[in-house]
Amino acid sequence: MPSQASTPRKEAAPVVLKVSGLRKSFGEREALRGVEFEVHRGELLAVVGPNGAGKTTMLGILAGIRPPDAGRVETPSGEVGWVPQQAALYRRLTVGENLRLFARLEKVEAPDAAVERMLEQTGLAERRDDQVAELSGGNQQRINIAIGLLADPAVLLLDEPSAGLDPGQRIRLWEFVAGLAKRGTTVIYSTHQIEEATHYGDRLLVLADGESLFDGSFEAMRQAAGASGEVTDPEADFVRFLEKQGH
């Protein structure tokens, strides 16, 4: 069971997604074992853990593209948007053409209006006629996220959104994602970068071997690991926590 340590959750905001007893196996391997948590409107939840922890499997279930073996995913506030790690873009099409195509594929109401809204929201309005292949990795990831936002979801799921980006691109991407949360979109993202999670997450959900080990603030996780004093090496604190939990 995850830790019940205090965390700066946005308790006044409504719950937009609730996970109860989530289980998933692939043959004899248990990818998820009774994971449960909830998130509120406008929260940034960082899902962290070693390779094989179950992060991508969990996000796929939350997105509805993979069924669980047991458990429930409740989304009382509406749609869930899904952004996989690999950008699902047509590189020979322009930015605007990509957004328009996906808006129609997803049967978004008023697709042209949705495209205009996404171009403004992502700061790519001036690049609407540029071929995707000509854009930087950071801008391509923005388009990928815009596709996930076309249906105006209450919750946006991001799988390793900053993978492959240089430091400047990562900063710009996270500024954009933080802006989404400020406007009320709940963002759940997986990452291997513990520093990224501590800087851009309202709280951490730590998975290892399919189990939820912790749900709370980074500082509370440090305390659970026996760390004290000023933070000098977040990665070392995280590894210490995992070792203390037997992982």
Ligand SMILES: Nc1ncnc2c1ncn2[C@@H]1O[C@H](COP(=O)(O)OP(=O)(O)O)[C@@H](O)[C@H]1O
Second form
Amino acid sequence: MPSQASTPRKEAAPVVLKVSGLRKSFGEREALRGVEFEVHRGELLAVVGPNGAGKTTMLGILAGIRPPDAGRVETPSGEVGWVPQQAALYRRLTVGENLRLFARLEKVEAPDAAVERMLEQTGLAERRDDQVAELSGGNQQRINIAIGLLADPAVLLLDEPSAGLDPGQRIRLWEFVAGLAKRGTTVIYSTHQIEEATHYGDRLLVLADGESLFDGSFEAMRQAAGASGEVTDPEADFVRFLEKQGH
Amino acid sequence: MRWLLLKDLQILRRSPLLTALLVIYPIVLAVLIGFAVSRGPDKPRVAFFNEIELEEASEGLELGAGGFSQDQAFDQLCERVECVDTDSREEAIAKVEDGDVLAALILPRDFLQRLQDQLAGAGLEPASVEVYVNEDDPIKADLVDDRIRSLITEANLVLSDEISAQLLGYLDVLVEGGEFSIPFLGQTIDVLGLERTERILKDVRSEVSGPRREVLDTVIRFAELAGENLSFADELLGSVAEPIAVEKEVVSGDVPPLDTFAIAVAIAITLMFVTTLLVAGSLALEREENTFTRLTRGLVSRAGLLAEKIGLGTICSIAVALVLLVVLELFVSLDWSRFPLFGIAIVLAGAAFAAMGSAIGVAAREVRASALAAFALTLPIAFLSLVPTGTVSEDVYDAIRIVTGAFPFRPALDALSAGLSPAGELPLNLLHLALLTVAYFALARLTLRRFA
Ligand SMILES: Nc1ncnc2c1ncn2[C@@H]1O[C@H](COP(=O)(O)OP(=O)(O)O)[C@@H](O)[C@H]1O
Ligand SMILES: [Mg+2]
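Since the one above is the form predicted on its own, can you give the form predicted together with the named molecule too?
Entire complex below, previous chain first.
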């Protein structure tokens, strides 16, 4: 049974990321049209939307990879960690070498200690000397995330982190992510699967055609869609919601 | 930057195919070039049979100073082809048919006799040699043909010199008078000569008068004229003996020796492939593994990443070129005192090829595409750069120079040649390479801005 809004909204916690009036076009195509929201410390925000909604574009702007055409991104707590959708790793280097290289490039104070910490957190300590190419997709994704965490950022951005993983790997991944949030890291992740967002998220940000349609709990979204009673099919509820909004 | 470089070298070490290419390519090329330059082209094998009797041959031809001797001619021939002595005409021809030799050269029994007759002015038919050629291998057959023909032409020149000298001797006797030995008869007769005839007639003239004196005057005038004009024949015959005088003069000695050029080509081609492919591939790999965005998101600047790749390419260029040179040293002795010069050429050539590789790499999103693009771009340029002067029209050649000047291959080749031997222009080509490095770096930087 899906648990909606497993933890209460952390309104009281300080804001670590504030986005306003975000716009981005690729030529004629408007990928983002005025996205607004803010996130608090320790929050787990799921950005949900169909393919092409603008999730990757938005996370990229938050990560500082590309500038927005208009709008502001404020990160009062500093460092933002970013984990791309496809694992960005050197497949011919070992797990340990990848972590150490990025720790050094990130100019982490004590690179070796940071590497040990991440190996422990990902539970991949015994595979430290294996080349990344030999790891399963799930383990590669863990290293991918671990690199995003090396500099110990206040906010971690994950772009569709579960894509391409099998059910077992997914569960382990989400446990890992939930653990991060518990320790105070704010996590913003994107997904096109509402099911996942309802399971592992304090809050949903629904994105469609570059617009933020909804910001709140899954239960509130169901109500907005006119659904009531037992949650049997969150997917159907989500589609009904989108249709009602004209998408 | 240092960590990135170490990372790339480590990746390289773990890519067996690439590493093999980096190590084996220059070694194989060096061995091939080494063999090619240390062994001259093979001489064609020619069977040889001499039908002339030994005693007769040893007499040779009486031709006076600078004459023509049979032994000398054979020595000359055997310098150009590998002579295989045979015992009979049949054996010589059989060797040609078997493909044992490319040609057979037979001196017929009457060769010397006919030559003698020719020289004595009594020969009707020219002396001839017989040549049998196996045309199975048209190129080699051509070569044999050329060598035998050139030898015979040379012999003909010597002989025609002798023949005209003989003729001049006859003319002298005719004009001045003197002893003349008749060929074959061995008899010697005294010839009066035109000059003496004229003198005698002039003496007689005073003793006659009337119409007879007039007749005598006509004869005297003829003797005078004939004497004067025949003495011009000297020069005329001299020029016939050597119708074309070759005055060879070396105008520009600025061409590197063949060995050096071959080595320069080997290094330039190796660097062209290895460095360009390596850098293009290494940059494309950053895209393929998605690390490009991660790196350029604040960890390194884009220019810094490009510089790192160009540095990687330059380091590998130096290593590869050194391997090639060391292996080549087994075959030819290099002038290591010029190391600073060709060392600089190697470094700058490596940098220029690496910069070009970086421009290819940023435009490609995957390693395979980058390799294909690198091949497609470098190979035709290498061919164009090796087009020699004079094989195409001047306009086309100028156009080729402009095109190839935009790529590192030709300046690299010229700089390496100039570094390895005193011939050629070093500083200008080094400058050219440095400019190309900067230009390709800028191009890569611009392409990055457009693509990412
Ligand atoms: N680099 C780009 N150039 C052109 N169009 C792009 C680019 N990136 C994204 N888009 C377009 O912007 C829209 C949003 O894309 P994206 O952010 O990747 O969506 P999502 O991640 O939600 O699937 C899509 O229509 C996509 O085609
Ligand atoms: Mg996406």
